[in-house]
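Presented as structure tokens, the chain that follows is alone, the form predicted on its own.
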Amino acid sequence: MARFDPYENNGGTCVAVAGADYCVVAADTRLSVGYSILSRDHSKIAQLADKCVLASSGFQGDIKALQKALAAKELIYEHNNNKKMSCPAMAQLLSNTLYYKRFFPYYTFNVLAGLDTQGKGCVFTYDAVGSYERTGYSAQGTGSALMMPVLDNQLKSLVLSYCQLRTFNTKLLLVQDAVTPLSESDAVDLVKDVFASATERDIYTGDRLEIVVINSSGTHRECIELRKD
């Protein structure tokens, strides 16, 4: 017997790292249900404000709509005010609308990244009804189980021992100023590389992988091939 489901996950896996002047978001360019592709270049990483990005991993109808809705509201807040929102300012927006959805949530999976009001690295993570928290990296998605202990391991006693050097209170600082010590380069390398692995078990991760950069002189984009199997 035929079941109604409103939801669909079509595939995909966003990575994002926060530095202390930059911050990298990566996603995948697959698009596909089940075992069919149905786009291999397209781009799941939205430009919602000047140093502000949204990737998102889930139901493309519903990040459409999220992202159309968070658009919107951006709009309304820079007539108001005269001026961009923030990435912080973004992360509660965006998690105060996915709440608002929760008794029939947006099926999406979201990494919001960019540059703070210090022109530090942020990275705030979420679940599907707006639950977040700032960390110096994260990923989402259907290839974020294979990526989070390779960047556990790269990044999380790293994080840890850059924290203890500024200050004592650790735990106060990771929610607050949660950055990680990488150079932009090496942060860019290690996405590289974290998808490549991922791609190797994941097969609705692959085709084509898309990097933003973020930092004081702007937003910049490159594509790197992935595997197409």
The other form holds:
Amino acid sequence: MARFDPYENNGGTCVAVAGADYCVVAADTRLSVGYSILSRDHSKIAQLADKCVLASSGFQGDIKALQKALAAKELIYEHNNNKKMSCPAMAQLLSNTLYYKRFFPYYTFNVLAGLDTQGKGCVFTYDAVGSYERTGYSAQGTGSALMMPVLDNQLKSLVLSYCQLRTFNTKLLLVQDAVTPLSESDAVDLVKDVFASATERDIYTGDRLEIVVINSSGTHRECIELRKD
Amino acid sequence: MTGSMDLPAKGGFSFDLCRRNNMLQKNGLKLPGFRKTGTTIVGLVFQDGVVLGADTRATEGPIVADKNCEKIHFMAPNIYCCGAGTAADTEAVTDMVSSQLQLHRYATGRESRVVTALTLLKSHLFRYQGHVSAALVLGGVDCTGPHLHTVYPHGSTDTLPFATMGSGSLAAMSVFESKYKEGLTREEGIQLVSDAICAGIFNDLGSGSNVDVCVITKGKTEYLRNHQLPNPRTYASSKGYSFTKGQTEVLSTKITPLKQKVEVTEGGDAMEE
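Form predicted in complex with the partner chain structure, per the form predicted on its own context:
Next comes the full complex, this chain leading.
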């Protein structure tokens, strides 16, 4: 007997890389279902606050609902506290919102990124039910398994790995050392290359790449073409 | 020693392990997946013969396993076959029938006929009741004229002026239904086949990369491998990647010396050449 399946995977991949004073967020713009393409020009990146951006892949219906819920909660926060939400505050809110639906989850794979209260780049990576962690970089979505090893190779520092082996309390070290020493243009170059590579091998990733760079001067958006097959 | 001797296997599948496999699956074992070609393959008849076309992407689920595989298989000098479905099945069945056709050519002293290949394929596939997952577009030109057929995994066939198979068949067929007419020229035929394959490449996620074309006419076959390459890599980092010594973290080192001494024995037989 065929039961109604409430979920669907619309594919796509999201990536974010944190720098000393910038943050790069990128996602492809392909929306698919099964073997068909629904749209070649659908953005997966939503601006939640001034210096805070959410990139999500997974089930588009749940993504839209989640973005709406977060925007509403952000507005209430502004009214109550007379200030805009910071990125780490939004990170906690997203985690709570996801866990609230622990037994009928949002089918969303999120990467929250922006600048923290000190102006340093921050990236938060989530699973579908709200487990999150601040990291220096992350990839989520259908192409994430293809991208993470390359990002690990290029961005993970030797010092960080050594410390992880020697101490039990790695969280402190992770936060301090959680940004890449790469320049903004090098980070953007790496993200473009890694997306072009993932597009070669993942059928759900492709069409166009949307890159958002957040730094002290604001938010800058750029698009490059990817393989359309 | 007297005992019952097992009769040699008569061929076909042995279903002995099916019960064991079902039991293992019930206990949570995940069966390995098959590599499918997730394909767009097409064929059409034009005024001088047939044109076959195929994309070049082979997928394993959502991953591209081969970006430039060959889906147009040789059957005879005047007969070629495009294959969709499980890659191993299409490869094996076309190789097998190709060998059978060659033996038949030696026995009869004549050029192979498309209907011969068709009958050999369909009887094999029917005997395996659809378990050999091969969906084929068979085309060629013989003494009776140009022929184009589709063959389905369960063994049924159709004879058509234009045909498409695979996950991208709907995208390709929409192009054929719009633009096909009888009596196309060679250039028109190649162009239409390329357009249909491109429709599959860009609109079907299971198909991609390049266009392969094969033109068969009386006395001449042209296999145009990678006739079109509409999908070059879009971006390559000019910086490149360096892997210097020391970049890969060495977690631990353990050296185990092997033999301490090598003993040399005098004499012995010289090795034969």
